[in-house]
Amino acid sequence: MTAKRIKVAYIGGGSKNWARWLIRDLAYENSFFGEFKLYDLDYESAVDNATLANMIYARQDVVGKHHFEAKQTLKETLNGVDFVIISILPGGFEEMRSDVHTPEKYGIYQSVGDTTGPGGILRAMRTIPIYKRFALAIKEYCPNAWVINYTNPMSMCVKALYEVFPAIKALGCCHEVFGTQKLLAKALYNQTGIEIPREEVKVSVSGINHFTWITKAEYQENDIFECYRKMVEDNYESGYDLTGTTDLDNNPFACLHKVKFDLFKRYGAIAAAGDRHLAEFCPGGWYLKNPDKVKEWKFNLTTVDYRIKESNALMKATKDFITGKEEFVLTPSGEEGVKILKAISGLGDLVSNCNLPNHGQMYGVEEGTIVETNAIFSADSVKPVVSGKLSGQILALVNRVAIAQTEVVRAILDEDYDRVFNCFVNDPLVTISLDQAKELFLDMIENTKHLIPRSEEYLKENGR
């Protein structure tokens, strides 16, 4: 049987990480045979990573046979595709480090600061216009395009295409709910024996992007919930190590899941999603009011300089393997790219989580507001599956945020910052004066100013 030939493009095709995870699973898929074509703003690392790929797709003891390519212009590397993947980070460290550390400054801590909180609100300043631009550009080069994006803030990126391009067919993917039924996984083990791989533990989603909840949690006959139930009973205290080797002192993104299972206890729902993630969405007294909070909860704050570190260490190995000097050893990531490539190119179904408007789905949140829910995706085909209902006091929590998510688009778009600061300082995470909340936000536009449309403007009618 002939590979079903495809045509990908790649924006952030020069990525340290998504890039290299996606080149992994190809490795082990034929059933297609794709043609990907890398843009990036740095040229060089876009053609790096096509060189790794065509070099790994050589071996003998590679099945999936498929050509990287790196390309200097949108227009070239989108024109004619059928999938579109936008895996980018909108700056760089250094405004990173602005995102995340400024507001510790005025007592705000944030464990990730790309999603939500000040850090997320400011992400998607730099982030929005750049999307904007992405979506016109697909509009005229590949309007039929299935667009998949992998970028934080991942629900506003997905908001901003809709709001450009409303007939574009855009997803967000993330892999957050797969560390959960992992952690299911293990729950219905501990209590029946039974060992199953992440994929079979059926769960029903509903949420926004790494706020989501399971409702419901199966195996067969078995209801995995009860399970996770009896292993927050026992474990509520101390957290649980998934993994038996959890580092928390030297692995910023370790996490013993305790905020997971205090929700759980609050709410009566799982909630899915690393711990990092789940603290942001809440209150700033509960799990995040100071460092010294954070290790009583169990997880970490992630630093912008274990970023900048672990980046270095990505870019060397690239090299290193492009010149022999390390072997690029083969392991499926976990992830879902490769899947849903497989399934809309009609390649078989796939049920799994995404991120996609609101037409129903998704119970007590406003219509076209972007949701994470599962999905059925098929031949040209992704479906939203109707989630379980969540209860009023969790509705409560993630309305806060979701429809702030998409008022701060549509400010951005209209480049109106005082709409974006009436929701930043709404934010959970913002638990300070107006008056300071002001200052912050102010301090923070002016370290990422080069990258924000009108920032200077703004700044001056605020007396900067």
Contents of the next structure:
Number of protein chains: 4
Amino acid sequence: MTAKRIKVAYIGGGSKNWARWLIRDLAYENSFFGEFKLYDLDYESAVDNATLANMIYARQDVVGKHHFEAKQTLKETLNGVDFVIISILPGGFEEMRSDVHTPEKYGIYQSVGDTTGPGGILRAMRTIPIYKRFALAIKEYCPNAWVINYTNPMSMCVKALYEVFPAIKALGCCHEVFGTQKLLAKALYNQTGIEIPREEVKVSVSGINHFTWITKAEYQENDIFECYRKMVEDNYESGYDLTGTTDLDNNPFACLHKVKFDLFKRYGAIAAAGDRHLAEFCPGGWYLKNPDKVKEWKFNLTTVDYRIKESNALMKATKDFITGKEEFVLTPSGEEGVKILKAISGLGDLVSNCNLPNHGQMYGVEEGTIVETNAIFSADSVKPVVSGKLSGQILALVNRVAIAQTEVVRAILDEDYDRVFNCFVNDPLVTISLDQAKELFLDMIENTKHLIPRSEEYLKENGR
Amino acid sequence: MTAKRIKVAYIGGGSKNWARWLIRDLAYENSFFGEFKLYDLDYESAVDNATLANMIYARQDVVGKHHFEAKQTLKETLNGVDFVIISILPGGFEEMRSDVHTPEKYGIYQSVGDTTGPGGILRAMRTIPIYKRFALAIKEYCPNAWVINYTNPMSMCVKALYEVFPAIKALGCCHEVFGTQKLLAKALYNQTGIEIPREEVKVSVSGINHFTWITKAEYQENDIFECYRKMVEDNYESGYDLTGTTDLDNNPFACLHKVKFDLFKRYGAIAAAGDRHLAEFCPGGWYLKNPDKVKEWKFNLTTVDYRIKESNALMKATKDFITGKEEFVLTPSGEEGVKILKAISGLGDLVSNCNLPNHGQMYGVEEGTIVETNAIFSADSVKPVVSGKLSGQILALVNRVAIAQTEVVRAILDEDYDRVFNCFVNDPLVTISLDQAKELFLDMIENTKHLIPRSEEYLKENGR
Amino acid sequence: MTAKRIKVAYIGGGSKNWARWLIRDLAYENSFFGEFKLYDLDYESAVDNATLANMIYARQDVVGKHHFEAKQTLKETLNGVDFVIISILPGGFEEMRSDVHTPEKYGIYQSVGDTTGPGGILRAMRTIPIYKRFALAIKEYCPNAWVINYTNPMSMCVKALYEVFPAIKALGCCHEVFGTQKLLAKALYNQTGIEIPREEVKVSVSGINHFTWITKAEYQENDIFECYRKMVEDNYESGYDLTGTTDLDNNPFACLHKVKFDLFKRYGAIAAAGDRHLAEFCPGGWYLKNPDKVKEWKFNLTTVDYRIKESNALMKATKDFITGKEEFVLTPSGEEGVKILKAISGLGDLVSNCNLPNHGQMYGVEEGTIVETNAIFSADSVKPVVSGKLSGQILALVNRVAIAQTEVVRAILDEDYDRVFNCFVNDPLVTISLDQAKELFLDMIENTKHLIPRSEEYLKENGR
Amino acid sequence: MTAKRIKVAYIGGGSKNWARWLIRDLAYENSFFGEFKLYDLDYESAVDNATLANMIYARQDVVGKHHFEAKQTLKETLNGVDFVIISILPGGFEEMRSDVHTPEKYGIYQSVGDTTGPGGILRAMRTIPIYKRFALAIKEYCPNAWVINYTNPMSMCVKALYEVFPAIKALGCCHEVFGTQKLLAKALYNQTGIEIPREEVKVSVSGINHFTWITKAEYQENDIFECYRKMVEDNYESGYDLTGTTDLDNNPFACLHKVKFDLFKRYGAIAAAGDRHLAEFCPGGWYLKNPDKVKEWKFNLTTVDYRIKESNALMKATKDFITGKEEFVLTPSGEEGVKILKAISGLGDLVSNCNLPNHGQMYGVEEGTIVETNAIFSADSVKPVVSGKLSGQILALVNRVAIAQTEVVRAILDEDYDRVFNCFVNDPLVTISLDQAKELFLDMIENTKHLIPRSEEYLKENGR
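Alongside the form predicted alone that was just displayed, please also present the structure of the form predicted in complex with a further copy of the same chain.
Every chain and every other molecule in the complex is listed next, the one we just looked at coming first.
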């Protein structure tokens, strides 16, 4: 029997992170044969990724045999595919710099700036118009394809796809929960000596992307929730170094889980994302009041300079691999993208968390809101699993942002930026005055106006 | 035919405001004969109110003939009644002083401090245990009576009654919408010259108490919403003096509606309460950042000293009336309490706004949340009217507080003050750090601990 | 002040019943001046009605002054109007004969045949395509007009309008509840001697058109529900002659309320429609097993011959009035159409029952289903009132038909008659075999095929 | 590492079918060690089953090592267990005879008579009082245990458990879907030659027990739904003999799937249960009009005589095994009970269908109704999966019975048999007159009155 043939469009196929992870994991996968078409505004990067991928699959020692090719139009890319993967960078680092750092001038600090808060909202303002185009193209060229989104702001991107093309089969995938599973596996090990991979930590998540919650964690007869309680008790003040090599000083993505521990202590449930994400969903005075406070809670503010450095390194690495200067060392990425392609293609079921419109899986959050819960992935099917009820105090935190996300998406699609501002100024991180918030909002639009439709007009209306 | 006999228990019957208004309005009402039993911790005040009331109904020129009597136990008061009115002051002015002014030390300013924000939550912590007792007593002595609440925090008091005795027939009544109707009547007059009483301004409200919204206002063929838009345009900067004698400098309850105008300009709907209430539901940086900001928006922070002065004056006045020193000048109060007693007694229908658990009348807010919408009052029946959908941006503001209110009530009934604190620190007005917020919370509990169950234990657990 | 001017389109303006009632009631109404444009496939009847109306308003003794005019196109009729009234006869008496009498050949008896059951469904199959046209025309020519429907099948007609034009402001009005209020007024009188007009019987209805239920009925301190219980106890066997002149033998619309009494005895709630309507919503074996059973329950099967006779009489009467042969004797009709025009025009509020999509007013029935509950009619506003919960046993009866109605409307709009048949064969009255039911369905389509789109093709597919 | 120890109470542990299957499957299972306590009114049967089980696990060739023991009280049985399995026969064969055959005197034929229809309702009337006792005992002795029900009427038994003890962790398991998966596997094989076990047929079910629906069926890239369509087309008239040895004449449980094919043809979805179950949820005229009609549709009416014969054979077999007369030949049963024990014990996840209260997993059916959908079984967790929307025409069929089931359970718990009768007489199979239905209902109560609380009184009230 020949392997199943799967056709995949990759929008943002020049991506350094997600595309690279995919290329690596495919090397281990021979239950199907994949044809990947890469599309990117930066065509050269897409070509490089394709070249790299094809080089790898040509290796004798590599079992996965797939084909990659860069394409120059959305039409060519999407035509006839079974899947669409999207991971784009909306704009470049200068726009990201504005998202992350402009609010600092007003005393608002963000640890990520791409999901929620001022940075997340502005990023949405330039991403959603692009996603509108994607949704319309998918509707035209491959309406039955499964669409897997990795771009942030995750919930708003997925919501935009459904608003524009309600019959789309889109879902959002994110690895933040995996990290928490690793921490839980460690908590189990610490208490019992039992060592398991993170996939074996059985959790049911409930919440919105980057702000999901776990109310139960088990492994066989072991109650990992209680192990975690012990971990929190013992390390509440110090934090916990999961890898043993966490370098808070030099790695802006690092954290010692103190925010997570504090949320557990106060709310009795496990917040399942990195601390730098969690902090952004909480009122600004809690964990992100100022850089000192962030230090106190032992996580970091990501700087755009660091991201640029990182990106350049990845770009150079790709070139080095292609030109043969460096050997590409293969290891599995720990991501689940390939497993998801497999499962939806009918090659083995998978239970994992993902982001979908709420149709009953999450209690207390409005129908249609993009929520993150578990789902069963099987042949041509992704079915969300009904998650347990969150307590009212957690729902209050989650809904505050969830309601705003839906409204922001709709307001952006309507190009009604006053409505966007009303959500902006009610965001947990925006604790400044109305006037200052308006100035900040306008500054951020001004900085990125070439990527925001009707921005000139809006700025003029507001005296800029 | 003899007039219908209605038996009414009044808990908080020594009340200076609400009881006085009721006594006045009853003087004009002879379609029924009311027997009122007044219960108050301050028995003397109840006796004084009863004496005053009976003196009035004895007057020749007064058509309403009713009977008032002070009672010393809840049992005697509630036994056999058709209605229960509740308007209590939970604690005294010193507790209110703590609610209103303690947060100022942490930079949090409140214009009322009895509904939401730190003051509202602390007030709930000492009111809800009392309401639990009321609900149980009503269940025992008069389970079929209609219960009309006037005490703040309104939504939380009503919610507590339903949590403790789910079959209770309770509703919350408030006059804040009436004030907005007056403003709308004026807007109509300004544009058209048509003069109508506020009851003729047809509105459907949707929201939570002190933070309801109007999306349509009509009088016959006149679109009052558009008249109001003109009023806002013309007076956005200056504000609008509705009575022509508004004395911002000396009357802390006064306002020039600038907050209301700003909300209209930004949200496209009419917020229907006094500005000092509206401001408290908005993020702290908007209208209550500091006393200067409040001045800028042309409303006032209510001081407790003013309330004490006012209360003393009312107390003295009652005494003066009773002893004959002063003549009691009768005028209708503008309140609807008597109309509601009448309507529920089957003596004529009424459509007005009131606070009830959501059973479909308000879209986008969880089942069971106490919401304020219109209702039809008729014989033994109060049926909420389905209100229009609010826009997502308004729902985001409303739900933020609404979700917390339900949770706060449940947490207080569970005596779980950590859960209360989690809502406290997510309140729109609490924009300070976690640590400071915890200090404030503990200070406020300490100040009022004699009225909060389990407070000593909780303070001790938290190092006080 | 000059009276308000209201523009009304009347589709089906040649109507004998509803148009006549409207013309009569307008004669008493001078708070507005109405311009009515009548549209009817039978243009002459429209002209006759206009002539008659204008003759009446010209009379000295008539206070209402309005203008009627027949129009020849939908466009002219709808352009610029504030209201659209629709009361049409879809097809003529021969089609109605098929609806009512064809099922009798298969042992299925219907007392009305225009609402539910085989007759109701077939009538829907020829009415809904027409309503689709109406909805599109309203969307084009007068999208802001209020649309008042009187045509049966009521719920399905209203549903069709909303399916085709979701933003339509349509409602369905029906007088069946009024008749039950009269019976309740009589029950009150019998027990207490108190005589009141039916409007004073305060009820909140809950259900679907022609199958609504009342769980409470009050007049001031009087519990009419208990009076009714007594009426049922005393007259369960005999039935009750409300008018004292009920002529079961000659008036096919007459009944002695035995079905209503039986439903009360068995379900503990008051079914609020004529017995001939109620019977059709119940399983066929209950009240409509055969003509003898109908006789036993003391109501009648309406015959189409009777309807033809009645119609001819009305037509002749109109002619006689126009030609002056007969004098038109004015009396109020008891209908509420004119009150509704007034209330929505802002000339005084009204609380009455009407049919609207469920948006929270009725518990246990899916969102969007057309339900009949109370509503408040005021300036440019019709807001449904939240009705009480029905017991599960009643909801089971109601939902059985309600779910089917929504499905039938959608299937007809899709021209998918197999789906219609699946509902047809699950109808309470259709207790015959699948094969027979299919024959009946095809017979009924065949009889009326000139009015059903795609009917020829469907018949052919099914071997006809 | 020693195997996990699991304690299980088996109520109805003398059961011939379910207990036997369990005993067989445990023989293959050594990932845990189970202690089973059997409780049965027929203590001797429980002892026999325990003896048989222990004999099997003592065999050298058997890998599963477990311990069985009969207990004489519920208290001893339930104390300290992790699981409770319930499979009881409420009453004996004489009661079942009344359920199945009494309605035949009134022309109502049932193919099973234990789930829905007159038989199912009467069976509920004697089962639910027993389940009330079980629920209270579980609440007292093992409130955290997982409860797995196999008794019919499945949905009503599970509902009763939740009504009496809302915090219970109960689910209902049934193998009817498995049979349909086998048919689908065969359809796949017929079209493609691919042979797979039934577990590999990926389906998401949606409905109520014995009346669930499948709208999609896949195996890898193969659309089994389309294979099934072909099977239906080719075998619509003849039916399909799945096993090749189907003996319609002698096996009353046999069928040729013609009912299933007809439902597919008419509704476009796969009804997933045996034909004899499906037929009972459809209006009586469809497939169960009379014995000839049943023959036409190629399934059978189960007779109680057959069941008695079968039961006696099983009883004798058990004795023969115990006494060593016969050797017990081990084969896996095909049931999933053991897999479920394993999965909930954390020994490997399972996705399968089960019956749970609706908390979002099924669209269009009221919250709390017992529905059958897929669920994920993992450590101490059973989470339902959100199933796809059923079309309105199918929901109409499903809801008709689903609404009644909830109401019947509540009415039985209230001992309000008039409400039960109102559901009885609205059942799809009850197409007879009200009077006859009442006689039938009373007959059936009379036949089984020793097992129905308050039955004597009810019969007397109704003139018996």
